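Just the one chain here, laid out as structure tokens, in the form predicted alone.
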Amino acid sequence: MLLVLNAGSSSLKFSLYDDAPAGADPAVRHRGQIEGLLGQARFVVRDGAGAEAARRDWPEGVALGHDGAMAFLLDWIRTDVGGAGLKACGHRVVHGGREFTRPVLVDEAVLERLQALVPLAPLHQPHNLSPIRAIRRALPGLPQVACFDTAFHRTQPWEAETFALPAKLTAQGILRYGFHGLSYEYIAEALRGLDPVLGRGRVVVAHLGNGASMCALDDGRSVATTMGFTPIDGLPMGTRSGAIDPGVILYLLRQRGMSAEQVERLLMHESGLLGVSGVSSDMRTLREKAASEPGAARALQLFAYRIVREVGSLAAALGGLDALVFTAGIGENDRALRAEVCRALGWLGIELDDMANARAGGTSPPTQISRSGRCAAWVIPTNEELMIVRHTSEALADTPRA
């Protein structure tokens, strides 16, 4: 078997896989959750039909924390499941530096490098790596392989990936690295597979869930994203504020008084969908709401505008589009969103199929929701914890054997 871990601040998620023949994706044995890692944690886990398979409450004000998450963790995997099939583990690591453009098989070295990284993404780095050092004190002796969000864009042209800043800034890091790099290598390959040619072409993915970014794929690399030094930049996001004027972050810790940590917790918590809105930073909730709430009309009219307008600059960086790909929770299940960002693409060639269109999503599968035409839309449902598991075998099928 093999595990795959993303760990967010208040929350585990695992999935466990079978084994597979070498070259086919292995299937889903256990796919969960530990939620509310910080007060009040909750363990479901579903099985590989969807049906609950197991669930534990813990009592209100119980800080079960990321060690003790793991360590109840290992514990059901070793008398729930047969942990002495466990083979590797392999991680979401959200930030891999310019050092590493690939996964990597963690050791103590690794690990320190990685460590040293937390600046960059001082609210993501650390959980992810958490669970590699719980795992390594429990199992010393399985693989742990870090798949990183950001390895996809190191193919980008310096100049995407310069920000006009003194060089000696540059040379210290300070770059437009891009984000949620797995799941916009899974659709590159997966276009590649429902159509070559496109697949080769020049398409920009739209990745939209309550973290939102957009990339532009030439002959499935990236060159161009939204996302920037850090998970804030490019589009508006459930309550990041994405893109914002440098002038209003010193307006406001100079003229309002405001400290950093304010400001950070501002931008990354208080705004996006729920700042604009004043009611939620659920896209479903804000359809619900928009007849009766001018917010949330207005943030789902600013939410489309700004990947309108981000299409328009990412086919700048192609110098054409072939094709538009939404992906991710929001993108694979508003189809009011999609279809509004499709007619006000009529100028590049896209022609929605409005019954096509109303078909996508859920569990449906990938799906073209535009007419013959010089520009194609698609709906194709991201899989990053699949690019985890097929990055971690391969990993081990590297590795030299003892």
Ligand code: ADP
Second form
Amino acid sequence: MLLVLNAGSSSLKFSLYDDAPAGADPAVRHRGQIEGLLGQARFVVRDGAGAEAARRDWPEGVALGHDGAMAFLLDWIRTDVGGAGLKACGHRVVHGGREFTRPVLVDEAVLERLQALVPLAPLHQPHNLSPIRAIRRALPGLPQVACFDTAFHRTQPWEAETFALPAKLTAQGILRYGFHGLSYEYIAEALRGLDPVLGRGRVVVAHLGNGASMCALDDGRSVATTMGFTPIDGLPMGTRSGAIDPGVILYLLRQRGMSAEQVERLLMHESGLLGVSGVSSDMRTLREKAASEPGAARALQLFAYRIVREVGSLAAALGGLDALVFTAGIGENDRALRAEVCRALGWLGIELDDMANARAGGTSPPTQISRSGRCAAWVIPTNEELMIVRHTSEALADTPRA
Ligand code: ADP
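With the form predicted alone in hand, show me what the form predicted in complex with this ligand looks like.
What follows is the entire complex, opening with the chain shown before.
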């Protein structure tokens, strides 16, 4: 059995996977989360078929915290699931810096190096590392594998990851790391299985969720991506601004007297679809309100416009485009957005197949939504968690038995 953990600022998401024969993907046994870690905590678990398997609510005023949540989860696994069968744990870790170009088996030295990367992702990295430490204390012999959002992009050529800043700062690690790497890696593998020729081609993947970014794949490897030093860069997102003129930040600090914390809140939590619309950060709500709320319609228009422009930029980095892939919550489900983007990219050779586009998404399998033309368009559901499971199984297979 493998445990997968994705620890955020206020929630701990987890899955348990059954063992599988070598080469096969394991099946989900349980999936759940403990949310409200800082306030009123709630634990809910579902089985592989989606039926509720366990639940617990903590009373108001009891802050469970990250350590408390991990202790509870390990106890639940031990007593209710049979912890003896646990073979390893895979973690989603936001930042692997420059040095981690692939997942890594965690020991004390690795943990120290990951801790040194906290300043690069101060809001996320500490939460990703705290369950690794908790498991090292509780189950010291359990192999743990850190899987990074940044690692997949370390194949970018230097010009794609370098800001035009003094070289000294680049040498100190101020560069475009890129994120959503586990999603892009999954899509690259899936596309190779669906269409081996496209899998080796020039592909732009649009990962459009609450967080949104795009990646240029050449022969399945990242050569450019829209997120940069932080996941604020690139496309506008649910509540994040995406790329803006850095001069705006200087203006806000100097002329408007805003503090760094206020600017951070503005760029991270008050901008993007929410800021532009004044209505919501959620695509479904914006679609519902687009006819009655001009702000909602403007947010949708700006989002599509920025996606189209970034596809142009990434296609230029690739020297042409063979396929565009949509994925994540919005990419998989919002047909209208896919149609708008594909139509605007007709000049790249994409010919939308309306019927296929209407069919694609939800629970349907990967679907080609273009007619055969110069450039294909696909909808492929992503699965970052499965990528962590694969990496964790591989690391286990590579680990010499004691
Ligand atoms: P994240 O993992 O980054 O939190 P998701 O990949 O779950 O985000 O995507 C969430 C986004 O997907 C939200 O904006 C949500 O409105 C959108 N979404 C989900 N289902 C639909 C749908 N049927 N139509 C349009 N948008 C959808």
